[in-house]
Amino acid sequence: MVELSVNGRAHSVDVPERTPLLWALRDELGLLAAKYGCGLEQCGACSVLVDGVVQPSCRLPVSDVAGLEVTTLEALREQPDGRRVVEALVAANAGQCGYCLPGIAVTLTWLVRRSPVAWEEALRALDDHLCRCGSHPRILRVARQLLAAGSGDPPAEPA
């Protein structure tokens, strides 16, 4: 049994301590926004916040987050910054298939909360997300809009 704090609520999950957080979130708690993508922490589909910092959850053992606060997109979209990010992504039709968008929304919310953020740092953070359907240019346009207010004017077009 592992004790987790997820989205502000305490949960006891009956899984082995080395179980990846992603599977505890999806299979035990029914939180489906974080997705399985590569299983190697390289695509960003499984991103969550752990104590306010973006982390991939596909290989992160539940025992490593016991006592820490895990926040998923389900909770973020109910908070002002997260809601603003989700609404901006939807308004810009920033996803074609949408598979990567939950992880990207988590990362963008993290960046917005850290604002001001240098545009280059934001690009590096978003580079950790693999968009398979080609929507990345639209996602970057939304990111520029969201981050422009806090970090000055980013370049007109990302490099």
The other form holds:
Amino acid sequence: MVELSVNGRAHSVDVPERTPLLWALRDELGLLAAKYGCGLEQCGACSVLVDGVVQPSCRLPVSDVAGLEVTTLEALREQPDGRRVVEALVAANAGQCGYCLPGIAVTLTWLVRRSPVAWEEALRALDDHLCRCGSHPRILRVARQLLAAGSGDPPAEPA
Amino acid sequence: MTGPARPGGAVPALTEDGRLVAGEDEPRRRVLGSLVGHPEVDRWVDLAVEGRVRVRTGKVELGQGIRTALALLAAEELGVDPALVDVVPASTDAAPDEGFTAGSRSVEQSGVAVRQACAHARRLLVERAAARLGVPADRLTADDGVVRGPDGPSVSYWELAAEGPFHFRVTEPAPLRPAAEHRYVGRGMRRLDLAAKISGAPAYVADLRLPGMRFARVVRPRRRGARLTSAPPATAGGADVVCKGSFVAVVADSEARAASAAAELAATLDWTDPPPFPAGAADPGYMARHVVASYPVADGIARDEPPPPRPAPSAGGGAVLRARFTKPFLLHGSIGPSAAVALADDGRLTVWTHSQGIGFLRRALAPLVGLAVDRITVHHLDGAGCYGHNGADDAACDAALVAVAHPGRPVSLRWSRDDEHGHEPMGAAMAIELEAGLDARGRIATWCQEIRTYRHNSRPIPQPSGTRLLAGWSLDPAVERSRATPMLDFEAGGHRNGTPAYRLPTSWIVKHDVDDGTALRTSALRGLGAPANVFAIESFVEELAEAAGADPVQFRLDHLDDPRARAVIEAAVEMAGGLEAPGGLDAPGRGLGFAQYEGSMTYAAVVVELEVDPRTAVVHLRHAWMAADAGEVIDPDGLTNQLEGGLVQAASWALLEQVRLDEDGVASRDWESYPILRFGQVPEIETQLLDHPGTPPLGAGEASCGPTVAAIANAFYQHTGVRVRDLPLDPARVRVSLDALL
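Output the form predicted in complex with its partner chain next; the form predicted alone has already been displayed.
Now the full complex is given, and it begins with the chain already shown.
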């Protein structure tokens, strides 16, 4: 048994300690927003917040997050900043297949919560995510809007 | 000539990539789309649910937004709010069979059909209202779900629909709403499916959860084509092992358990040592040695006959240039590995898949699972974007085999990242040799083009013998591999966009079909042969322009008659403010690329501005300006999204992507060994749509790719003075190019 705290609730999950958090979320808790993309921490599709910090969940052993608070998009989308991020992406049709976007929404929410953040830092955080459809221009536009609104100080246009 | 004319005569049919084979009824298909073949209005649209419009399509959502485009068209023609339209996911039980969703043809085929079916439905509703209200039909209006008479009497669509099905077969087009009255078409809307996907609601086949579901993974040998030397254990790592010949999978009660059991079992299996995989298969010399047939290409069609004599390049009397361009093997690289759900129960099989061709998949599965086709139902559910024929169908077959071995409980099977990179069919490597001669005025006089290409289509269409589904080759007895066949149709496969749009007094184009008979597998990737051909042609045209002492834009315009082709080039160059970047000697480079996709569809011109970091040899894209003409614009936002997505993906191909092969197979097994473009590498993009209301709407998912690759190569040349003819322009190659300048 591993004790997890996910989205504000305590759970005991009966999985081996080395089980990646992603599978505990999907298999044991039915939380499907985090996606499997690579299992190698290379694409960001599985991103969640661990104690408020964005992290890929696909290789993170559940035993490593015992005692820490895990937050998935299911919870973030019910909170004002997470909802604002999701709505901004939806309003901009900022995707094509959409598979990478739940993970990106988690990162954008994390950035909005930390704003003001330098645009270069936001870009580095987004660089942990892969998008194959080429929706980057729209996602970047939304990110700029969100971070400008969050800080009251529009970030400089990227070079 | 301004692009080849479509040939006539042949029997109409869908080609393997979902295109229409041109035939005598092509004019009807242009106005009726897939209603030709599926003419019943009721098949496409019904108002059986009060307040809702249900639209059925055989085309599937691949992230291109087809469901939204169809809802827009249905809403416009019927006169209802788009929010009332439900586009039903395709299923072999209910949807019209529209072959593959591929080749940027969904709007042309399904969109036109839905539009016409809805126009007829509206007309039929008005006829019913006329009878009911006692008012002549021509005095009634139909809008907002209500048919109204001049003096106020009205009746809702759903009251009229309650009279029963239309039972009407479309043979002639109905008048469409004039563009001036459009309320939805041309304006765009929020994608119907994206809110659920972005917010993380279950939306993909791998998110499907059914009672009693089990989870499966496949266990594969290290070397492609190896077979098991001894039977695996019945269980491993807490999972059941499924073994059929050399097809091995594990099935467990959780995805975590399936993944760990697969890894555990893989470490214990013994495999044969098959012949080495052709690690040098992308080498142009290797390709030349494995040409199995050569076809002359004329009017966009490859002909199964000996090529004519090659013209002398110097006939024009001017300079003669030669060059060879290559494109490596590429991966589709879906962000979500292929997945499927299957349930075998009571002699029936149900499959949920993100395949592009559910009807073909159903027929291809039947012999492998030992069921009659009518005992199999295939439902489409969304997957991550595929960009062509990736592992989707193979994963569906894997899931079906596991489900049949463990009947009664649904099986969710997912490929690992290693499976996806290592076993999806690759985009074909190509090598294009060009030779052209100028005339005394500096115009192109002769053009010779040899296209060496692996095959671009091994989709699992049912074959007379054998199968194209991966797992079939591992069964015992193995089902023979049915190899891809060369595509000879209009603008198909490796000769897609292999015919320049430019005026060429003498042209000689030959396609060399490459097949080495090994375990190498290639299939359709966005644009098939077009990106490589456009890269080659548009690079070479600039080389010719330079030899002629001409401006590269003017040189193109001097060889183009088609006003729509000229318009996109002029628009893109004007958006960029010319092809000279400000900044003098240290200025970034700018380059242009142009093509009309398949010589008959969307026109696109792209100007790219880039810089090379001399220290890292990394190419930085700064700006891209794109002008596109896709005929009548149905959904400007969706069209822009497709065009810009194509631009970004093609930039990734051009700058970063090539599959590394070794003696075991694909050596690029993750995103570090096969990098793709990341957020920080994406240029600022401006896109202009040149709308042509009243002309047929054209698909655009593939139109921007070739022009983008060419524009990058041309910009690199302007910036560095080095003409790169082999893709990608990754730091290793750029370093070699820069060193050559010293």
